[in-house]
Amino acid sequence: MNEKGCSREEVLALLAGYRARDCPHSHILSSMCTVPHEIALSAHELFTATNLGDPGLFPGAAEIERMLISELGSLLHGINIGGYATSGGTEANIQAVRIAAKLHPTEKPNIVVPASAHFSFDKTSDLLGVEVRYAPYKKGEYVVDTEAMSHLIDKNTVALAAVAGNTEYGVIDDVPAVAKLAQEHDISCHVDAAFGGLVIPFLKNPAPFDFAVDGVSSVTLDPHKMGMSTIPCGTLLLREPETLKLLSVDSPYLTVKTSFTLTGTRSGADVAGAYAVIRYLGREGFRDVVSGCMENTRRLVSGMEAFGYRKVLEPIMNLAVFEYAEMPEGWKISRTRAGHLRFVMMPHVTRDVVENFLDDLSRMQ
């Protein structure tokens, strides 16, 4: 630290170089966060100072919160759904896997997942001890076996995992079938729908994934992807609102004397943006984002298919995956651990991006 500041000129002269070097939007393919929407950005400059680790001090930025999960929740089709905003994905999947070990305690608690799960269930068991078994995929395809994750559960499991639009291939894991598996053994389940979660509800004949299945538990969302919110805003959602009670843990020097969440000092202004999006847009204005995403997905891989690429699948969602091939200097363009080209048609990815990405892909022809 300099013993003089700088002018504020010269301060954001200096961010802005450094701005300069972070990748265009206009070029990130692999991306599943996106830029935010414009009405994010005005409602997280009004509660850039808010702690809704502090909720007595900010009681509107907690009411927010609020209603921010009962909207999630009943997209989702639940009733009276509980939960809160977490930091992304990540640590919705940790404090659901925390409350499926405090609702089954073991000594050797262990899960289940699919193969197509999220790396943090990999953070997961390393905090918490907990093993994570991955059930494979089933032949030719990228959905989880839920003949072969049966094979994995014993009397120490405490929950399944469902992907729904995973992270690699955008495919919806038979989440009736997990849920059943898991009611049969009385245990927890779980569904990973951080980046599905506002895309699923706004398909054509979409497939069952969240509260409307008998026995999914909990279910993970994040505003911060297709929600067009500021970063980072994820959720929990909880079936039953008081298993969030079995992370508490005294905070007596707080305005409330009781804390559930994972990290303590949480910014109400990236809640206050994923609810002005909500409300701003309705389903309505969802419905017509995701459309306009999978009508870029399909001119995506009708233009590279006319090159001779091949998709590896039909895409389900904004997502395409293609064997691998090189692209483009410039492209950000990401590969699955099996080595395919991974595409992803965010709000940012435009027709005119689109059309730039396969203009770029000729000249290789």
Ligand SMILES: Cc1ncc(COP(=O)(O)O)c(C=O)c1O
Second form
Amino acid sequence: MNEKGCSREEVLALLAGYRARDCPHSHILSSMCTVPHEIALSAHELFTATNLGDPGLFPGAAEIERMLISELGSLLHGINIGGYATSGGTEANIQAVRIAAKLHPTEKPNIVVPASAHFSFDKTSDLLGVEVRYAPYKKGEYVVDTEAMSHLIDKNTVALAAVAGNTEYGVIDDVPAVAKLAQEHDISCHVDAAFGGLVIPFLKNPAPFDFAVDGVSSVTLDPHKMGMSTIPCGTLLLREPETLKLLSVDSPYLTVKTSFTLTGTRSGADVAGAYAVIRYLGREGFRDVVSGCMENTRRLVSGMEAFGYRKVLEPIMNLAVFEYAEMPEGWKISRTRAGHLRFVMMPHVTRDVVENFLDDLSRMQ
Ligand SMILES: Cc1ncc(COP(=O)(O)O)c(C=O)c1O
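Switch over from the form predicted alone to the form predicted together with this ligand, please.
Next comes the full complex, this chain leading.
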């Protein structure tokens, strides 16, 4: 740190220089985050000084968090759903597994997750000492083979996970089958809908994935992905709100005497941002956003197929995967573990962005 500070203009110019080095969203086709909705930014600004880690000081912000959880819980067909706003899908997955391990105490706990599960389960394993067993895909479908999953369960299994909108292929596991398996073994069933939670409910004929499915104990849903909130905002949603208490530790010097969150200090700003988007758009607005993303996904697929690129799957959600090929420079497109090209068609990937990309691609033909 310098002895003397500098002017506001100097600081902001310095930061603007660094910001200019970041990738422009007009070329990001690989991210599950997006440009925040304008109303999220206004809401964020109102709540920047709030700390949900000490909710007695900020009862207004704390009430918004409760309303956010309740709105998302009812969107996912739950009644009196509990939970809280996390820093993202990683924290929500970790906490869901912590709860499962407390509910089903055993010396050497394990969980069984789809091979497509997000790497946050590896972090969960490392942090909690819970073994993670990966159940393979159904051949060519990228959804978990529940029969294979059943063979990985033993007396130390505390939870099964299903993914609704997986990170690499955007497909939805057979949640009813996974939940049934969990019920048969009297263990928890966690659904990771970090990405899909705000897409699937707005698709035509959505697959069952939420609290409407018997046996689903918890769901991860990230407003900072398709919810267009400011970053970082995830949520952990719990069918049984009291199960959060299993994570409580004493927090004697705060306004509340126990704390169950993984992080301590937590901003209310992104939570207000998430809630603002939900209130502002309503289900109708989200349906429009998702249908726009799906339309752009179909345009990308038809445009690429016209050039001879081969899709790996028919997209179910706003995520398209192709066999590997060289792509035009300057575009940020990621690869799956199997080496496929992965395009995430977030709200910032507008029709213009798709056409610009296809134009660049046409110059490579
Ligand atoms: C299905 C799924 N779960 C969990 C996560 C982790 O979320 P975060 O990066 O917000 O911690 C992601 C991130 O892309 C994801 O796609």
